[in-house]
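For reference, the chain that follows is the form predicted alone, supplied as structure tokens.
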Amino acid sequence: MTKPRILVIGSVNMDLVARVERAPAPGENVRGWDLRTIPGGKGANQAVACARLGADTYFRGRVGDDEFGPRLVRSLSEAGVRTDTVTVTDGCASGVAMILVDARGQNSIIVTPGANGRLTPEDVTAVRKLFEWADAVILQLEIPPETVARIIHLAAETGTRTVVDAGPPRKSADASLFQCTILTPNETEAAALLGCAPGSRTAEAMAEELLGRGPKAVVIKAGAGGAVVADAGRIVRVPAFPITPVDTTAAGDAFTAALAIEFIQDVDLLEAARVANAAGALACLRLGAQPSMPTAAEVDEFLAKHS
């Protein structure tokens, strides 16, 4: 059987993690235990991810000159992510994120976008061949606004399904944005796009609208709410499995991977939602991003015992 073939473009950071019995109130000095650094960045841990699942995965990217560029690169590759389209950019820092973890699993991120803000435009044209070899195309919003356009432009141009993890927060998006194939936002993302205040609305009226703007269909999650999964003529929550979280850190990046490579598959997009709620629980369960990122084995180990 072919392997998924799978280009994610994207965002690749250092984690700074450090645990925390809970995040600091402004002006507040808290103590922490547990500092580690950790390969992490959207883009890259969705690499990983799909890697780990079992799909032919390249990451196209941009790391600093600095000490974290070879340990981010060798992280992809050791996860069997091909990282010859990583580039080094030269007078500048990679991604730097710093996160903390409560005593509940939750997490308080910033992040520092570094040799991430450099990747441009002419950087996703330079590898229009990769567009053509994908099944599908992952992105998200760590990168400039720029470049998230023009790979969804070059996507059309060469007939690739799109997936979009709306992440972070964007309050305006350029219209390409949603013509995409898949549109996975979470709640807090979904109302950055629509305008309106987080809980505002449900995650349920909040799909119907995106779908609307141009998506094939959106798929929005929801954390311990489960998934809600619109497309045409229906709009479902799907529940999720529950679990007592170490780290939610990349979570929804295991979910937005698992969710791409059962739909390139021609899965039905809710037993698809069934499987990305396995493996972002999955990757709950562990410290950090990168290392949390779920193999094949194990999403089918927990959907067994979970039936």
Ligand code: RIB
Contents of the next structure:
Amino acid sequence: MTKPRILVIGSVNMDLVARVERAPAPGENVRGWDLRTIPGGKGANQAVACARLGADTYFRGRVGDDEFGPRLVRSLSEAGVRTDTVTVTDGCASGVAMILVDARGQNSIIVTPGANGRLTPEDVTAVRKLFEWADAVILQLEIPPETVARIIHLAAETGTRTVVDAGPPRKSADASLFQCTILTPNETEAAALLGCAPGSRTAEAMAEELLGRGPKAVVIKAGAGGAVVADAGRIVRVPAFPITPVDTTAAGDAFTAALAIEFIQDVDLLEAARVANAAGALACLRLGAQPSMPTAAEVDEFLAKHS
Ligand code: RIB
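Could you drop in the structure for the form predicted together with ligand RIB? We only have the form predicted alone so far.
Now the complete complex, all chains and molecules, led by this one.
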């Protein structure tokens, strides 16, 4: 059987991760421990997840010419991602995310984009051939908005399906974003896209409204609340698997990757969301972003145990 073919275009960061009892309030100084540097970045995490889940995967992105760059590229290629499309940006730092993981496994993140901010529309056009090769392109919003818009336009031109992970939250998304095939925000990101306060509307109501803006399907990641799938004629909540999280960082990235892989293999979106919930749950059971992306065998075993 041929492997699903995925092109991920997006960010790659070095995550500086510290454990804390709880995140500090403004002006407060709290003690942390176990500081680690762990490869991350929404785009790179999703590429690693795609490769571990069995897809033939290319990653298009930029690292800086600093000490983090080679390690970030190595982490991708060790996971099986094709990295000849990663560009080193001279005179620029790699993207860095400062992450606090609290006692409940919840995180707070600050991102300095570095080289991710230099990923241009021309960088996208340069890999046009890969749009023609791929079964789907996955993208996120951790790169410049004009680059996101070029991805959507090029995908439309080449007839390639697009899966948009709408993180991090963006208030002023270009309308072209809604021309994607599947839009998959979390609840905060969905509220930002709609311009409403987080928590003010149900995931079902937000999914319905986002669907009305143009995507073929909307899948809202609701964490412990599961996933809400909206496509032609239905809005259905697919329950989450009960787990005790160690670190929720990149759970949404594992979810997006698994959802995309199932979708391009013609799996119904409700079943795709169930598999994606399993991938997301597994990602919460290990510390860090890329090290916690599950393999296909781990997802199968988890689903067998929880069926
Ligand atoms: O989605 C998780 C990722 O968000 C982290 O790896 C961090 O780099 C930030 O981009």
